[in-house]
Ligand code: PA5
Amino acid sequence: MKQIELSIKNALGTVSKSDVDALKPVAQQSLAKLTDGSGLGNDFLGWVKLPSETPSSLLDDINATAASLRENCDTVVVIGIGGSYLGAKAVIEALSDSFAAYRHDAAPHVLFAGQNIGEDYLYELSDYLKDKKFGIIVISKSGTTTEPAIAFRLLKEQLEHQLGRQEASKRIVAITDAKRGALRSLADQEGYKTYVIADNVGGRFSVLTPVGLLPIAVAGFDIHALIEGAAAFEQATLTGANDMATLYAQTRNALYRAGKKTEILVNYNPKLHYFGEWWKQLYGESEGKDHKGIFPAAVDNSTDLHSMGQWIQDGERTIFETVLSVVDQKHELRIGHDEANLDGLNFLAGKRVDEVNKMAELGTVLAHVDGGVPNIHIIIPALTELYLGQLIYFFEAACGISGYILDVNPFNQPGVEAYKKNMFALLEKPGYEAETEAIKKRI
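What is the structure of this single chain, taken in the form predicted on its own?
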């Protein structure tokens, strides 16, 4: 089996190999903490051996549920926020036809809700669904997280109005806690098909659980291959046969200690846009604590070379880049010859578009490295379920290792609650009377 690869050679002008190697002992100790559960946040390590421990029977059951939704729905709305939608969105976008949403033969369309509180977004979604045969996958441990709870209340009511309560229940799948919470109670009461979000797997590490696997299967992709790729990478990482995760964690922390405070994940394939969004949540929520942590950003090149490219080339030298490079494309398209040559492109005649794209990538890497921006390089053989499974596990493992090197708990998110407390106080939620009174005095 081919594997994704890592190169740090374009980072070694800013930090030396000895700087990176100096972090190897702590990186290996951090990996050991993940495997033996001796580190901070050890009650959220269920993802570490998840791929290899996922039974084939569960994948088959998920595929059966997905087949039922595909047969009965032309649209499936996935309701969730944060890790409850970003992983699935990232994989689906990476594997889908770029114009699937406009193709009538690409049913069912997988849409997302509950990731925002946009009134126009929810109204327009509801309006779009009026004449659609739609189903719902609702994802929430508690069932009370504000954004998805609002979306689910609205869409459940609409589905029940269109089909009747009993029929609607057959098109709703709940992915939630095994025993507790409002969504579990409702699912049991209404007879929804359910899958469990394990207590020891946090949302941003949940893409390889039913949270991500069911929407991905509904979209028509091979979840067995996704898990196979992740499991192979898990085995290689945990046994030390592959040191990509530790080396990446070492390198980015060496760069951080050298004053590089922002990491930019760069892709040259538009299908990877949402992979960058998933990565930003994974690293931002895991490392941004105790006034520490590398700031995760992302750009889509060559598009952003005409906007952010200027800042990256000539701005403050506190950044480094991690470049995702996809070797093989699904399709081949060559540039033709034009007699008039008014656009001056005949020098490219006969070349594949991807060859031009790869030269843009290489030229940009050289320019940025020359401009003082170190680069880490991740090579992906192709955008397939197998390699995406590898990539997901690689980034998850490296994130845990990197967080421990940074000496934070990579598996909690205490800062997320601050805005919620203020929002509930401003909305005068019962139980927040004192907070409401205090915040009104501030404003």
Given for the second form:
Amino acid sequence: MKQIELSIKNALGTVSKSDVDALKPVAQQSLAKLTDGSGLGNDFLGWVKLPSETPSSLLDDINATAASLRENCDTVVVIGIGGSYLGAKAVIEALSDSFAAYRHDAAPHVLFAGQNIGEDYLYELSDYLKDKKFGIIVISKSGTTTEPAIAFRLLKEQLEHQLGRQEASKRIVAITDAKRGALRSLADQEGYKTYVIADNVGGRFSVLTPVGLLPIAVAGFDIHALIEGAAAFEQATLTGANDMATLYAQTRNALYRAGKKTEILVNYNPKLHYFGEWWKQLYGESEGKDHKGIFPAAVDNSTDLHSMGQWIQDGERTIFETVLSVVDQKHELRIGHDEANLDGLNFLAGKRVDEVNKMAELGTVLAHVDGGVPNIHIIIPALTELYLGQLIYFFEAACGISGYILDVNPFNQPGVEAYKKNMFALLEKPGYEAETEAIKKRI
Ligand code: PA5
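Alternative state: the form predicted in complex with ligand PA5, after the form predicted on its own:
Next comes the full complex, and the chain you just saw is listed first.
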């Protein structure tokens, strides 16, 4: 099986091969901690062997639910935020036709809600759904997160108004905790089809559970192949047959120690924009704690070469890049010859558009390396379910290893509670009376 590959040759210079190699023992110990559960946050290691332990029967059940939603709905709204949103969005965007939203034959359209509290967003979504046959997949591990809860309250009411409560309940699927949370109680009461997010899988590591798999299957993609790719990579990583995850973790930590505080994930394929968003959450929420951690940023090239390119080439030298390079494109498109050649582009006549893109990529990598920006390179044979499965597992494993090298707990997120406490105090949520009084004195 072809697989994703890693090259660190363009990262060497700021750090040497021996700086990277010096972190090998701690990286291997960190990998061992993920498998033997002796590290920090060891109650959240359910993702480590998840791909190989996912029963085929679960995938078949998810496919059956997806088929029913596809048959009965022209639009499916996936409600969730953070880890209950970004994985599905990333994979669907990577695999979809770029103009799927405008194609009438691409049913059902998969839309997202609950990932913001934009009043206009929710109003316009509700307005769009007025004459649609829509269904809802509501995802919340805790079952109490404010953003998706608001979106679900609004859309559930709309669906019940359109269909009646009993019929509406047949078009709603809830993915949540097995026992706890408001969403679990509601789902049991209304008789929704449900899937469980295991206690030991954190939100940002949940894309290969029903959280990601159901929306991906509804969008028409092959979840068996996605899991197959991840399981193969799991096997290779955990047996030591493939050292990509440890090597990436070693390299980025060596660069961090050498003063490179920001990592930019770079793509040259617009379909990978949301993969960058998923990766930012995975690494930001896992590593940014105890006043430590590489700041994860992302750019979409060549678009962002015309905006952020200046900063990356010439700004403060505290950054490094990790470039996602997709070898094969799905389609072939060649640039034509033009008799008048007023645009001066005849030197490109006959070339594929991707050839130009690849030279933009290579030229940029060389320029950035010359400019003092180390580059790590991840090569993806093609944007398919199989390779995305490999890539997801690779980044998850490397994230756990990297967090342990940094000596933080990569599996908690205490920092995200601070804004919630203030928001609830400001909104005068029952139970927050003392916080409300205190915060009002500050404003
Ligand atoms: O990674 C995480 O744990 C978070 O991003 C959560 O996924 C996010 O806050 C949503 O939480 P929940 O699924 O409980 O609604």
